[in-house]
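Encoded as C-alpha coordinates, the following chain is the form predicted on its own, with no partner shown.
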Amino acid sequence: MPRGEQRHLIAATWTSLKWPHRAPADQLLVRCYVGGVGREDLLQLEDEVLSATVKAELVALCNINVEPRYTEVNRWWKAMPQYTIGHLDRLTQLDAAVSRYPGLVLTGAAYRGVGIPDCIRDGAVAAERVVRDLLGTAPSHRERVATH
(Lines of atoms letter the chains of each structure in order from A and count residues from 1; the text may use other names and numbers.)
(Lines give C-alpha, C1' and ligand atoms only; values in the text may rest on other atoms or scores of the structure.)
Protein backbone atom coordinates (compact mmCIF):
# COMPACT_ATOMS: atom_id res chain seq x y z
CA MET A 1 0.00 0.00 0.00
CA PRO A 2 1.55 3.35 -0.94
CA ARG A 3 2.36 5.64 1.99
CA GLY A 4 0.27 8.34 0.31
CA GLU A 5 -2.84 6.26 1.05
CA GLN A 6 -2.17 6.75 4.76
CA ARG A 7 -3.22 3.22 5.63
CA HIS A 8 -1.87 0.99 8.36
CA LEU A 9 -2.06 -2.07 6.11
CA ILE A 10 0.95 -2.15 3.81
CA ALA A 11 0.22 -5.45 2.05
CA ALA A 12 -2.03 -8.50 2.09
CA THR A 13 -1.56 -11.97 0.68
CA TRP A 14 -4.79 -13.69 -0.25
CA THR A 15 -3.35 -17.04 0.76
CA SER A 16 -6.42 -19.18 0.16
CA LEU A 17 -6.80 -17.77 -3.36
CA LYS A 18 -3.19 -18.59 -4.21
CA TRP A 19 -3.29 -21.97 -2.49
CA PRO A 20 -6.91 -23.17 -2.12
CA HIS A 21 -5.93 -26.10 0.09
CA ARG A 22 -4.92 -23.66 2.85
CA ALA A 23 -8.53 -22.97 3.91
CA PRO A 24 -11.97 -24.54 3.51
CA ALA A 25 -13.72 -23.56 0.27
CA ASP A 26 -16.20 -21.30 2.09
CA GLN A 27 -13.49 -19.38 3.97
CA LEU A 28 -10.84 -16.81 3.10
CA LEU A 29 -7.35 -16.88 4.56
CA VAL A 30 -5.56 -13.53 4.38
CA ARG A 31 -2.10 -12.69 5.66
CA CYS A 32 -1.89 -8.97 6.39
CA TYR A 33 1.22 -6.89 6.83
CA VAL A 34 1.63 -3.74 8.90
CA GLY A 35 4.62 -1.85 10.23
CA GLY A 36 7.78 -1.33 8.25
CA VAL A 37 10.28 1.50 8.30
CA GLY A 38 8.72 4.59 9.82
CA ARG A 39 5.68 2.61 10.97
CA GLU A 40 7.25 0.59 13.78
CA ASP A 41 4.92 2.16 16.37
CA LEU A 42 2.09 -0.06 15.15
CA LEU A 43 3.99 -3.10 16.32
CA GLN A 44 3.87 -1.78 19.89
CA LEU A 45 0.07 -2.18 19.98
CA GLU A 46 -1.52 -5.05 21.88
CA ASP A 47 -2.47 -8.02 19.69
CA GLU A 48 -6.19 -7.31 20.00
CA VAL A 49 -5.78 -3.65 19.03
CA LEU A 50 -3.52 -4.54 16.11
CA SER A 51 -6.00 -7.17 14.90
CA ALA A 52 -8.87 -4.68 15.14
CA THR A 53 -6.80 -2.14 13.18
CA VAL A 54 -6.19 -4.64 10.39
CA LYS A 55 -9.84 -5.70 10.39
CA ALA A 56 -10.90 -2.05 10.01
CA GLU A 57 -8.52 -1.70 7.07
CA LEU A 58 -10.03 -4.78 5.38
CA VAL A 59 -13.51 -3.35 5.88
CA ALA A 60 -12.50 0.01 4.40
CA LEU A 61 -10.55 -1.42 1.48
CA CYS A 62 -12.38 -4.64 0.61
CA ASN A 63 -15.70 -4.50 2.43
CA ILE A 64 -14.74 -7.62 4.38
CA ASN A 65 -16.74 -7.13 7.54
CA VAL A 66 -17.18 -10.58 9.03
CA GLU A 67 -15.60 -11.53 12.31
CA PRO A 68 -12.48 -13.65 11.74
CA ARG A 69 -12.66 -17.23 12.97
CA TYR A 70 -8.96 -17.18 13.74
CA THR A 71 -6.30 -14.50 14.04
CA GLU A 72 -2.63 -14.76 14.78
CA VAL A 73 -0.22 -11.90 15.31
CA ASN A 74 3.50 -12.33 14.60
CA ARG A 75 6.00 -9.54 14.91
CA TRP A 76 9.03 -9.80 12.67
CA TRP A 77 11.24 -6.91 13.75
CA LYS A 78 13.46 -5.58 10.95
CA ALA A 79 12.63 -8.67 8.92
CA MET A 80 12.70 -7.14 5.44
CA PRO A 81 15.88 -5.69 4.00
CA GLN A 82 15.70 -1.98 3.30
CA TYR A 83 17.79 -1.04 0.28
CA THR A 84 19.32 2.39 0.61
CA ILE A 85 20.72 4.78 -1.98
CA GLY A 86 23.84 3.27 -3.49
CA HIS A 87 22.67 -0.34 -3.03
CA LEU A 88 23.20 -1.24 -6.70
CA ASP A 89 26.68 0.28 -6.68
CA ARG A 90 27.56 -1.71 -3.56
CA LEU A 91 26.24 -4.87 -5.25
CA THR A 92 28.48 -4.22 -8.26
CA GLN A 93 31.49 -3.90 -5.96
CA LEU A 94 30.49 -6.97 -3.97
CA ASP A 95 29.98 -9.03 -7.14
CA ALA A 96 33.43 -7.98 -8.36
CA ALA A 97 35.03 -8.99 -5.07
CA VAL A 98 33.21 -12.34 -4.90
CA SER A 99 33.98 -13.14 -8.55
CA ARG A 100 37.60 -13.79 -7.53
CA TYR A 101 36.36 -16.95 -5.84
CA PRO A 102 34.83 -19.32 -8.41
CA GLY A 103 31.81 -21.19 -7.08
CA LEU A 104 31.07 -18.59 -4.39
CA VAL A 105 27.78 -16.78 -5.02
CA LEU A 106 25.73 -14.56 -2.72
CA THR A 107 21.98 -14.77 -3.03
CA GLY A 108 18.86 -13.98 -1.01
CA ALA A 109 16.59 -11.11 -0.08
CA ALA A 110 19.45 -8.87 0.99
CA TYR A 111 20.71 -8.51 -2.56
CA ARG A 112 18.33 -8.34 -5.55
CA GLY A 113 14.75 -8.32 -4.33
CA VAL A 114 12.87 -9.19 -1.16
CA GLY A 115 9.87 -11.00 -2.64
CA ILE A 116 9.63 -14.75 -3.03
CA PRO A 117 9.68 -14.53 -6.86
CA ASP A 118 12.77 -12.29 -6.64
CA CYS A 119 14.55 -14.76 -4.38
CA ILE A 120 13.60 -17.72 -6.58
CA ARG A 121 14.91 -15.92 -9.67
CA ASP A 122 18.11 -14.87 -7.91
CA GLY A 123 18.60 -18.39 -6.56
CA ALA A 124 18.23 -19.84 -10.07
CA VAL A 125 20.80 -17.36 -11.40
CA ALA A 126 23.12 -18.20 -8.49
CA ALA A 127 22.81 -21.92 -9.26
CA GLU A 128 23.63 -21.24 -12.92
CA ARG A 129 26.71 -19.28 -11.87
CA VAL A 130 27.93 -22.10 -9.64
CA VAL A 131 27.45 -24.65 -12.43
CA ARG A 132 29.14 -22.31 -14.92
CA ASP A 133 32.07 -21.85 -12.55
CA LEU A 134 32.36 -25.60 -12.04
CA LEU A 135 32.23 -26.29 -15.78
CA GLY A 136 34.22 -23.23 -16.80
CA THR A 137 31.59 -22.05 -19.32
CA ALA A 138 30.33 -18.61 -20.37
CA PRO A 139 27.42 -16.86 -18.56
CA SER A 140 23.92 -17.77 -19.72
CA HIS A 141 21.45 -15.25 -21.14
CA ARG A 142 19.49 -15.33 -17.85
CA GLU A 143 22.65 -14.51 -15.88
CA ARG A 144 23.53 -11.61 -18.16
CA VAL A 145 19.98 -10.19 -17.91
CA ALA A 146 19.84 -10.62 -14.10
CA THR A 147 23.03 -8.67 -13.51
CA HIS A 148 22.13 -5.69 -15.71
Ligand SMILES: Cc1cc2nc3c(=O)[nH]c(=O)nc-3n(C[C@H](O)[C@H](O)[C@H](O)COP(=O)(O)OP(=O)(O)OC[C@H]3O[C@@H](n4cnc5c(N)ncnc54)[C@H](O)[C@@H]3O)c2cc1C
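Cool, the form predicted on its own is there; where's the form predicted together with the ligand?
Partners and other molecules omitted; one chain follows.
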Protein backbone atom coordinates (compact mmCIF):
# COMPACT_ATOMS: atom_id res chain seq x y z
CA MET A 1 0.00 0.00 0.00
CA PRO A 2 1.60 3.32 -1.01
CA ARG A 3 2.28 5.69 1.91
CA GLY A 4 0.32 8.39 0.08
CA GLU A 5 -2.86 6.43 0.80
CA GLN A 6 -2.31 7.29 4.48
CA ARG A 7 -3.72 4.04 5.76
CA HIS A 8 -2.56 1.80 8.58
CA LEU A 9 -2.67 -1.26 6.33
CA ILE A 10 0.53 -1.73 4.37
CA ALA A 11 -0.40 -5.02 2.69
CA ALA A 12 -2.86 -7.90 2.82
CA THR A 13 -2.43 -11.51 1.75
CA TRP A 14 -5.51 -13.48 0.71
CA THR A 15 -4.04 -16.42 2.57
CA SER A 16 -6.83 -18.90 1.85
CA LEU A 17 -6.45 -18.28 -1.90
CA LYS A 18 -2.68 -18.79 -1.70
CA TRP A 19 -2.99 -21.87 0.54
CA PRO A 20 -6.59 -23.25 0.38
CA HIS A 21 -6.01 -25.66 3.27
CA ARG A 22 -5.63 -22.70 5.68
CA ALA A 23 -9.40 -22.08 5.86
CA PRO A 24 -12.68 -23.94 5.26
CA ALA A 25 -13.67 -23.86 1.58
CA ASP A 26 -16.51 -21.38 2.10
CA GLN A 27 -14.46 -18.90 4.14
CA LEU A 28 -11.81 -16.29 3.44
CA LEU A 29 -8.67 -15.91 5.56
CA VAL A 30 -6.89 -12.58 5.11
CA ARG A 31 -3.50 -11.75 6.66
CA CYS A 32 -3.20 -8.00 7.07
CA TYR A 33 0.02 -6.13 7.76
CA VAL A 34 0.21 -2.94 9.81
CA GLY A 35 3.27 -0.96 10.81
CA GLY A 36 6.54 -1.39 8.99
CA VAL A 37 9.59 0.83 8.92
CA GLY A 38 8.90 4.28 10.33
CA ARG A 39 5.47 3.25 11.63
CA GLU A 40 6.58 0.95 14.44
CA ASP A 41 4.50 2.96 16.93
CA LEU A 42 1.35 1.32 15.55
CA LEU A 43 2.44 -1.93 17.15
CA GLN A 44 1.88 -0.34 20.55
CA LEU A 45 -1.88 -0.19 19.91
CA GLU A 46 -4.17 -2.63 21.69
CA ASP A 47 -5.20 -5.75 19.78
CA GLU A 48 -8.82 -4.58 19.65
CA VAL A 49 -7.83 -1.20 18.18
CA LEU A 50 -5.62 -2.83 15.55
CA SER A 51 -8.37 -5.28 14.58
CA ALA A 52 -10.99 -2.53 14.36
CA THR A 53 -8.68 -0.36 12.24
CA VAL A 54 -7.92 -3.19 9.84
CA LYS A 55 -11.60 -4.12 9.58
CA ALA A 56 -12.54 -0.51 8.78
CA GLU A 57 -9.86 -0.27 6.10
CA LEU A 58 -10.95 -3.56 4.52
CA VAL A 59 -14.46 -2.14 4.28
CA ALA A 60 -13.16 1.06 2.66
CA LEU A 61 -10.80 -0.69 0.27
CA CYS A 62 -12.60 -3.95 -0.62
CA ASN A 63 -16.09 -3.56 0.77
CA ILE A 64 -15.55 -6.60 2.99
CA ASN A 65 -18.15 -5.69 5.57
CA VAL A 66 -18.66 -8.77 7.73
CA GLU A 67 -17.61 -9.57 11.27
CA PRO A 68 -14.69 -12.01 11.15
CA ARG A 69 -15.31 -15.38 12.77
CA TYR A 70 -11.72 -15.51 13.94
CA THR A 71 -9.12 -12.81 14.53
CA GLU A 72 -5.52 -13.15 15.66
CA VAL A 73 -2.98 -10.38 16.21
CA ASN A 74 0.75 -11.13 16.11
CA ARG A 75 3.50 -8.57 16.60
CA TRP A 76 6.77 -9.08 14.77
CA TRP A 77 9.23 -6.50 16.09
CA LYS A 78 12.06 -5.70 13.67
CA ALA A 79 11.19 -8.84 11.75
CA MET A 80 12.28 -7.76 8.29
CA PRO A 81 15.89 -6.80 7.49
CA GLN A 82 16.09 -3.37 5.86
CA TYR A 83 18.80 -2.98 3.25
CA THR A 84 20.20 0.55 3.32
CA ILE A 85 22.44 2.34 0.84
CA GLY A 86 25.84 0.65 0.78
CA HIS A 87 24.41 -2.80 1.45
CA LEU A 88 26.10 -4.39 -1.57
CA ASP A 89 29.47 -2.87 -0.65
CA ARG A 90 29.15 -4.18 2.89
CA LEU A 91 28.22 -7.60 1.52
CA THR A 92 31.36 -7.64 -0.62
CA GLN A 93 33.47 -6.81 2.45
CA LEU A 94 31.72 -9.44 4.54
CA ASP A 95 32.16 -12.10 1.86
CA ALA A 96 35.86 -11.27 1.60
CA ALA A 97 36.29 -11.51 5.38
CA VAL A 98 34.34 -14.77 5.67
CA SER A 99 36.14 -16.39 2.73
CA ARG A 100 39.25 -16.60 4.91
CA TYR A 101 37.50 -19.34 6.89
CA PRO A 102 36.66 -22.33 4.64
CA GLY A 103 33.36 -23.93 5.61
CA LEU A 104 31.94 -20.70 7.05
CA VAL A 105 29.22 -18.91 5.03
CA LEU A 106 26.60 -16.26 5.76
CA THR A 107 23.08 -16.84 4.52
CA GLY A 108 19.55 -15.75 5.35
CA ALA A 109 17.28 -12.78 4.92
CA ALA A 110 19.89 -10.24 6.07
CA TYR A 111 22.03 -10.68 2.97
CA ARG A 112 20.66 -11.36 -0.52
CA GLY A 113 16.90 -11.00 -0.42
CA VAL A 114 14.22 -11.30 2.26
CA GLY A 115 11.60 -13.32 0.35
CA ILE A 116 11.36 -17.03 1.05
CA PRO A 117 12.43 -17.96 -2.53
CA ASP A 118 15.51 -15.71 -2.11
CA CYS A 119 16.35 -17.32 1.22
CA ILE A 120 15.94 -20.83 -0.19
CA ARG A 121 18.13 -20.04 -3.21
CA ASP A 122 20.82 -18.42 -1.04
CA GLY A 123 20.66 -21.29 1.43
CA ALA A 124 21.21 -23.81 -1.35
CA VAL A 125 24.22 -21.87 -2.62
CA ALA A 126 25.59 -21.65 0.93
CA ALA A 127 25.18 -25.39 1.45
CA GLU A 128 26.97 -26.12 -1.83
CA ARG A 129 29.80 -23.81 -0.80
CA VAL A 130 30.24 -25.55 2.55
CA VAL A 131 30.32 -28.97 0.86
CA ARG A 132 32.78 -27.67 -1.72
CA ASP A 133 35.02 -26.18 1.00
CA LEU A 134 34.99 -29.43 2.93
CA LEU A 135 35.60 -31.67 -0.11
CA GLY A 136 37.89 -29.27 -1.98
CA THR A 137 35.86 -29.49 -5.23
CA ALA A 138 35.24 -26.81 -7.91
CA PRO A 139 32.38 -24.26 -7.53
CA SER A 140 29.06 -25.41 -8.98
CA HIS A 141 27.29 -23.50 -11.76
CA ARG A 142 24.77 -22.16 -9.20
CA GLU A 143 27.57 -20.87 -6.96
CA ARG A 144 29.33 -19.19 -9.88
CA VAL A 145 26.09 -17.47 -10.95
CA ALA A 146 25.36 -16.37 -7.36
CA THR A 147 28.69 -14.62 -6.97
CA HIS A 148 28.45 -12.62 -10.22
